[in-house]
Amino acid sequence: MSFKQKNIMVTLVNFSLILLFYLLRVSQLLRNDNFSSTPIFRLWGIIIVMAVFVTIAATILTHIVSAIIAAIRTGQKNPKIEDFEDERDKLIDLKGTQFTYTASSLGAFVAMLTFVFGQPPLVMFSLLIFFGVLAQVMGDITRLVLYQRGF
């Protein structure tokens, strides 16, 4: 696996499972009749601060791991990690990029679409977060899914 695919592999698997943290907590406030703004506020704060320092300490980590290992492979002390970017590997960053801003417009759209329908404005940017977060882990899919392809 190339060092650009250990990297989306990261995030794929950091945003779903942040995607699935926040189905499951917006889930439970809404059994619990406690989709009230405090409790969202709350839980929009720690979708990021997770969105931002777990990608941040998981893609470190796996530099970390990635390092080690290939140092035993080899047998040397510095082991050289290609981490270089050619063409392919922007033309796929792009697609991917293209697909995740396609998904979170189309998102913004049907979150607006709630509003109209006479939803609260908690709703509308509760479904902004949900869907910025899936167009996320769509994009990572995309991604993976033209390099598995060889694009």
The other form holds:
Amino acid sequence: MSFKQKNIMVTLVNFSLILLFYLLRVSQLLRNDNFSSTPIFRLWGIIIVMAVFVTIAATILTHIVSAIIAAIRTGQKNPKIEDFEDERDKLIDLKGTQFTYTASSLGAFVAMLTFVFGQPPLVMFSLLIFFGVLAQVMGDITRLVLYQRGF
Amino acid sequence: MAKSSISNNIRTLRFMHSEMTQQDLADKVGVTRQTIVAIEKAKYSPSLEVAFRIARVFKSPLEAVFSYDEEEESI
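Given the form predicted alone above, I would also like to look at the protein as it appears in the form predicted in complex with the partner chain.
Every component of the complex follows; first up is the chain already shown.
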């Protein structure tokens, strides 16, 4: 497994955990009859901050773990980690991003549909962030599938 | 994914060039080893630039490394 694949795998696991956390928090708010603008927008902020930090932390963590594994395997103090991007990596990344944008656009459309069914704006906002994180997860899965198949 | 209609002789050429490893070829071309694996298995068609760089490593013309199968394309 290449460095890029490991990095995507770590990001995928992290974003899946963020999605799980979000769903748990929203269900908790619904159960406690506390589904109002203040906790929902606070949750928005938490999710966005978590997403930014997770992306940075995932790259650093993958670097460290890859270096340790490579050092153990080769016995070298400073093993070479293949972390550069070639044209295939960039194309796979682009296809994943395309999938993410398509999924998040569809998600935004579904979220807007809630207005048609007379739901309050908070439902729309909650669905918007849910589909945003879900799209990221789906994009990462697409990237992993493409790496597994070759392209 | 369906194999592309572009086939190649990279594996044979590597063997003929003192059994060059995929990693050695990848380092000389400037791509990852996984990309060389995908090209060899005809799962990925490289850009013209990478194709020329591969041909240059083997000191062969492009046609000696890559070939375009028109029959497969028409199926």
